[in-house]
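This document starts with one chain, in the form predicted alone, laid out as structure tokens.
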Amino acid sequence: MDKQNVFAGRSLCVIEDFSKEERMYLFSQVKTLKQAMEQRDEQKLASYRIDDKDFGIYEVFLENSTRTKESFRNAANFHHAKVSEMSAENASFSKGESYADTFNTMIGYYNSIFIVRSKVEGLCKYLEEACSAYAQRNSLYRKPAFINAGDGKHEHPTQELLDEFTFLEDNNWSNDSLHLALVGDLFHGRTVHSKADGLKIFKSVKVDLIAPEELAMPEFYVERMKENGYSVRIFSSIEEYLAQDDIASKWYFTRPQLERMGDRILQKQEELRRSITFTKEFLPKIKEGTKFYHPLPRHKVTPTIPTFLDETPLNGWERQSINGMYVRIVLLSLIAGRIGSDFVPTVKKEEAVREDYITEIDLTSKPMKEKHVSEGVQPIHNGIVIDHILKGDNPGEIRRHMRLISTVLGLDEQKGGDWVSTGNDDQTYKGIIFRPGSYDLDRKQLKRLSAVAPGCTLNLIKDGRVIHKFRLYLPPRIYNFEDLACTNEACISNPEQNEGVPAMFQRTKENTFVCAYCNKTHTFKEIWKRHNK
């Protein structure tokens, strides 16, 4: 394996895995095997197989899939590779075993690319860090790689990575501009939620989102579209969207999942579907050379693109599918560093994530000032003061937050005590906690309150007087703290899943934590077990 090839051996858990400059070059690939196919170029498609018959490509799917599942299979035929497969029914994880212990022992057996699709959402970026780690501690030859095949209604990035190509294919090959209509379940569609990052590919990006309230965009992509710089409009129904006269010229229509929402959607589903379902009386209505996209499977009731389009100049969706494998061949061939050598990137520096959270104030430049005191707040000759927390909210949430910060803290135990209080105007309330004895605080112990109790001041008080008093501000991540948890049910993460991964938290420009497996977004309130129970 060529040393310089920065594919080689690479995951693909979420879309952004590969930068865009990493998947344009990725794309050319594909465009010249695709040309190859099609000529039966033998010679040319020869360049891009692995023929390594000992090098072991393992399917493992634990939900049901059929085209991207037999996609990725004959993209490993093609490659003269060995295939191996695992399903749900017959895996180690029935049996309680961890994804760790079972991907570990097949990582053993010399595989080297896993294809995974689960339920368990952020399931791919946890097995490239155990199991990378595993590989290193035995010595094994190579470090395994995971292509992320669908993880609950996270992402679908080999999904986005052939709905990109063609895209482009019908672009004339230009990424200046693209202007797309998203149709259909946008709230369970992970195809269509892997677009918030994945058509950043385009220079200047136009999205237009149709769907009911039910089936709406979960608001953490419509934000992400938006920091992306995209332009975003909302309608509730394609007959909404008609009656406006800025139609895009690419839409992409998504199944309906309403079997997953319950009897009270289920009562009311001919409405929901007829909102989404493109009819013949709309067809005077498109523009010419407007193209349809679909990631399959239809409905064959109720198809959101009906069958009587299957021959008219709207469809995209069957060249679409049969881009999937070519895409997926591409793909393994760079992963499995057969092609890519010759791709240097753009160098780039990576900017510093900016660590000034915790802010210590310089006292002996400060002019002593009479020492105001809160109502019912005494002073203490030593411990320690947190002050200002949750500054403008509500009595009721303050003190219900005072108990979430000395659980964090561990100072349930010790003397002192919380109170509600209101600054110099007696009109905004705020929280103080204030605790005697012997503190020292250490980095990790502010971390952990600046997380809690972001905004608050610190002050640490010894003979009467503060001798060190600190601002904390919400930290850039969040994580190696037992306490933590992501409140998906479905992220690897999360406690109900009993795989004991530790939450990781990354601060968003709004200032809330996204969880670092599945992305769910999460206020610093939320983060906390003890919150959650």
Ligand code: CP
Second form
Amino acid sequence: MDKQNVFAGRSLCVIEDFSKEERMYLFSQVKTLKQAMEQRDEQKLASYRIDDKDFGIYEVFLENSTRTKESFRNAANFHHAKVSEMSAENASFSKGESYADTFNTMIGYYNSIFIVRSKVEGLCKYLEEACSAYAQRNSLYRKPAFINAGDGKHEHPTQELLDEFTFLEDNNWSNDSLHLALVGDLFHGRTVHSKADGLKIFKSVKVDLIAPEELAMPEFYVERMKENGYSVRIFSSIEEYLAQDDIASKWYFTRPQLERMGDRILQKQEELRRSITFTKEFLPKIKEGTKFYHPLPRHKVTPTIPTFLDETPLNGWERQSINGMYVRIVLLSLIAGRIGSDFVPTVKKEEAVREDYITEIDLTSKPMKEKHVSEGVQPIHNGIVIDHILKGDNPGEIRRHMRLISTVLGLDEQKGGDWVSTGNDDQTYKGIIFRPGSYDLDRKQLKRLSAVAPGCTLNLIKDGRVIHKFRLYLPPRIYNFEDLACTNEACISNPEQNEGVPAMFQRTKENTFVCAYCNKTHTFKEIWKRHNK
Ligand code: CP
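Now that you have shown the form predicted alone, what about the form predicted together with the named molecule?
Below, the chain from earlier opens the complete complex, with every other chain and molecule after it.
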């Protein structure tokens, strides 16, 4: 493997795994390859080929697919590589085997790239971690790479690559600006979720979201688009969208997945479909040069892009689908290290900044005595006092949360009390937990307390004096605690999956926590789901 090649051996689990400039490089390669394919330029094509019959590319599709599976299979065959497909129905999952054990087995047989589609969100990210460790401990010469071919409602990064390529193709290769209407089931559609980060390759982005409330884009992705600097507008139907003048010249339709939404929605399905289906009456309102796209498949009875449009210049979806194979040939070529060594990144990856979320207050000059902790509470002689809990919240919520803190810290069986008070400086409520006794909280316990009671202060009291006082803030990452859980039942780290994957969260700018596997947003209270049940 070429060590200079930044693409070699890389996984693509979410679109952000490849930076904007890496994606632009990939697109320039796809453009060249597509021309070479069309001109049958064999010499040029050979420069992309892995051309190694021992290089293993494995397709593992645990959900149905035509385009992604077949374009990857044809792309892999182009490479003259060893192409395999796992038959999910006959695999040992039915005997209760875990994903890690299943994929590790195939890695042991010298397979290097895995293309995985599954309902389980974040599966590829987890496999990359688990299977790299397996490859290392078994001295396998190549670390496996994983390509997410669609995971539940989460992401579909290779579809995003081919969508971006097609938009650029239709933008005369300019990435200056994009005005895109996203129409359809924006709630379930993983292809539109990948757009929240994917469209960042364009310098100026305007996104119009067209869906009835029941199929609306999840708030997390809308916020992400805004954070990324996109201008975002929301409409409940195509009719409402066309009643105003600022209409996009690119429309991206998705298939409604109403079957996932229960009886209440099914009763309204005709109305919902009408709001996201294009009809003849809308044609006069469309600008000259407009293109329609669709990741496909479209439904043969109720397509959102009706078939009478196939023969019109609006049809961008057929070329979009064909582009899928070119994009996937280049992606495999990059990950195999066959091309890409001439790419030199100009943008440095941001280094993680170490944050002091646990700060100890210096008491050496003036040791503090815990005098008036609060009304009705006797100062304790030895023990801990956790103060300022949920300051500013209402008393009921503060009491509920103190019970959670007590459980998370293992203080339920100790003597002491929980109190709701108002601060000395203002009249807002806050919680205080007292536990008399002998306590010595280590760094890990302080981290737990920061994560479950951000904004609190912790006083360690000995012989009537405060000997240590800490102020605690939300940590940037929370992981390595067995009682954390992602609340998304489709996530690989959810306990219901029984895969033994520990939950891991990253703090956002809004001080919420996103699951490192499926990106679901949580408040700091929700991540302790095992206690919240
Ligand atoms: N676009 C897409 O993912 O289609 P398939 O489900 O047919 O792979």
